[in-house]
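In structure tokens, one chain follows: the form predicted on its own.
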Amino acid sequence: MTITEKIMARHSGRDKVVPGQLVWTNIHTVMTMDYLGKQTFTQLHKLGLSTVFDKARVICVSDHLVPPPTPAFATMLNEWREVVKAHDITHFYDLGRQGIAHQIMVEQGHVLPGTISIGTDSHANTYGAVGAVGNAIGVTDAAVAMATGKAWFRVPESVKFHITGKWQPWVMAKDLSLHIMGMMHWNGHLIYKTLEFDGPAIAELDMAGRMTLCNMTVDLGAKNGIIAPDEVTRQYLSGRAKGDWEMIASDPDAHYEAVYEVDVTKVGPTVALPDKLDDVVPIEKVVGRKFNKAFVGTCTNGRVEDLEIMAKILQGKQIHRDVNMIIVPASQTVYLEALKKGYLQTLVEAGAAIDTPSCAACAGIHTGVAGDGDIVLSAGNRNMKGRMGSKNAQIYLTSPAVVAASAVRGEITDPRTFDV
């Protein structure tokens, strides 16, 4: 079986499962955060329960609302905060302690290997980075997983990314996402689709590159995308892991739909053209395109690490007088890590906007959305009309190192041409 056919088989009683069969799983965490929590807990209620199956294994965060852009949005938190106290919730992520959801979930050990963890938004997909099966689910659903700890799947069929190569200097996890995505193109070949990563280029990755590639993989329209666990997961849940796990793999001989090599020695900076996630090009090809907003942050490009990136392009640098560029820490815990490692600084001195953790732009709700006639250079995961707000701006999608250094020009710029 592959991995995440071993998960649900382990999770369901069974000894084995195929893919089309429905099971019916055991769920080691629940998500639900601000917008969508209210909905999640009065539908528990419609169930005829008061309380949840596990308390500290039913996660709530507050992100997409902090702090309360609105009046109503405000209102929408205060009584989102009632409901998780009067549920005696014992973790809550409100403001002052938040994070984006996702992030929240892996950082704080929340996702275990081997375990499926289930979330109220789309980019759960990013636990399957620790080698858990990540997904998405409505709040119907999730109510009924945080009623009995249980949720129903079908098991999908499994499709291989098998990466090879070396990593070239300023090419990130980002890129080969966008790369494969131009690759695979939105043709429905993956939907409900489980997309494994494997191979000596992922064994290079750290934790925050295989959050970022499994984050959009529902991009692509697929159920999870995962990442078996190794050395590098151990040292990372090493002192955070909220229980117990063990090493969990693909065995050699498991079926997969499909195969697919990619050398990213062969990949460079890559950029998602405007409206469309598929519509993929090398930068060579929009080198010197104007933008006049820069946005890094969101569940797929606001952690340390890619601060990390951002501060070494940007030491000693100014961002262009044109460009507006904001910052938002994936949560509390990245801000503050970036903070005493000075990367913050850096990027405050170079004339960047730090905001608090939170969902911001992305969403298209607070903290930097875009208005009539932006152009926006974004490391965010989507880039439809109106996602970052007004459905008259463009967004274009890279990785943190192009934003960083085509904010100090101005124009898109390739950071292997740019002068650290």
Given for the second form:
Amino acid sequence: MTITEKIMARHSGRDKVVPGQLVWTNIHTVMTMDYLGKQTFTQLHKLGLSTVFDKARVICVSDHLVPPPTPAFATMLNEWREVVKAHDITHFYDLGRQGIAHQIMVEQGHVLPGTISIGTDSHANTYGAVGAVGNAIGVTDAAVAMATGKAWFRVPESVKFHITGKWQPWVMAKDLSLHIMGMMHWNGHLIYKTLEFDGPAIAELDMAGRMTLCNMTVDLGAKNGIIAPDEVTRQYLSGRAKGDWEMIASDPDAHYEAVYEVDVTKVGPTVALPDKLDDVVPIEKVVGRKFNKAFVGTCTNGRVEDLEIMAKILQGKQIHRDVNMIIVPASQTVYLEALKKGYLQTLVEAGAAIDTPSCAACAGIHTGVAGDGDIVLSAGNRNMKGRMGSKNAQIYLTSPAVVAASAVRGEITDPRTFDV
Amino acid sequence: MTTIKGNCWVASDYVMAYDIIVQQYWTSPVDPTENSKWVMAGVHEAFNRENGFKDQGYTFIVAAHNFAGGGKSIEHVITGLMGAGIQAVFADSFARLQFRNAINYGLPFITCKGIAEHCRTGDELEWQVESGEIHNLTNGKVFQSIPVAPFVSEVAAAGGLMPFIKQKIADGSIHQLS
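For comparison with the form predicted on its own, produce the structure of the form predicted in complex with its partner chain.
In what comes next, the whole complex appears, and the chain from above leads the way.
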């Protein structure tokens, strides 16, 4: 069996599962957040229940609406707080201790290798970075899991991406994600599949990069993305994991519907053109294109490592006068660490605005939404029309390194040709 | 044998959840009547008015790849379509979040390869539920879809996942789910 099949078998009380099978599994943690959380608790009440299956394993986070930009959202947040408090939820990451839910789930150790965690936001795939099955579900599924500690799944077919070669300077996991997006297209090949990443280039990848890679598998249409736990995972989880876990990996004779090889040596900085995620080009094709807004943050690229690479590029430089740059750390923990390491100082000195950890403009709700005619260079995860606000804005997606180098020049710039 | 007959609306590839329910309604209560008023508002200009899609009176949607994609988990997409009278969606492939939601609410999302190429908006279709055969009564073509799995039928028969679970809690069989 593959790692995902093994996890689904283990948590549904079976020795074996096969792709296509429908199973009910135990859930390690259920995440819900301000935007849909109230609806989730309402569904729970409709089941005739007033308590969750385990107060310490239902994780509540305020991330989409904080700090509230309108009175309506402020009221929504108040209702959300009230319902979370009424259920005496142990882990409530509200404004002041908040972060983007997926970042919180992993960094605070609520996701463990070999288990299944679900959340009411599509990028729950991020949890695969530590070798868990991370899966996005709607409020009804979340309510059922909050009631019973269980969810139903169709066991997915497994597809492997074997990543070899050496990472080139200034090339990030985001570039590989976008490269795979361009390679596979958004046309149905990977819908409902589990994507497993392995190989020497994955073994070398830090946890931040693994989170980026697994995060964007949902945008490939996949059910989940997963990287088997290893020494990097063990070190990362040491002092974080809320619970015991053990190593787990795919069997040597596991069946994959397809295996794709990618030599990361050949992957350079990569850009998705506005409107369609799979309209992907190597950076050379778009160098010199002008833009007026730069955005780095989100559950895809708001981590310390992302801020670090930008600080390296922006050290002693000034952001171009025609570019407004907003940077949003993925959590308060990330914010504090970047502050202590001096990255935020470097970024502010370069002329970037740092905003409160939240989903920010990525969901088009607040903190620097796009207006008519804006051209945004973003390190986020989606670029469909209207995603960040106006339908008359264009969004290019790329890595934090590309955004930082480009912000200085005011035009899309290859960080490999940039004088750091 | 159960058969459902009615006319269809044919969508293109990549009809996104974002356009089926546009952003201003994402935080509305999940309610078929309410959600159906503005369902499909972002998909086609003609549907961008109150009951614009619902008033067309379609029974089925026929689509190609990745129906209801874009990665939104909002359930309004499904309840909106149900409230508008849609009884099944036939497509090459579905986005997984909405595929789950559809099962949970009892709206059949039926995988049927290539059907969109042989149907036009307004064609009358007859769906034979158990066998999965779909007959296009307008042009005489017949398609074999993947029949509905037993679990899906059970949930649909209970009226959706919520009543299904409620029943299991009531009769004490909830812990036997595996």
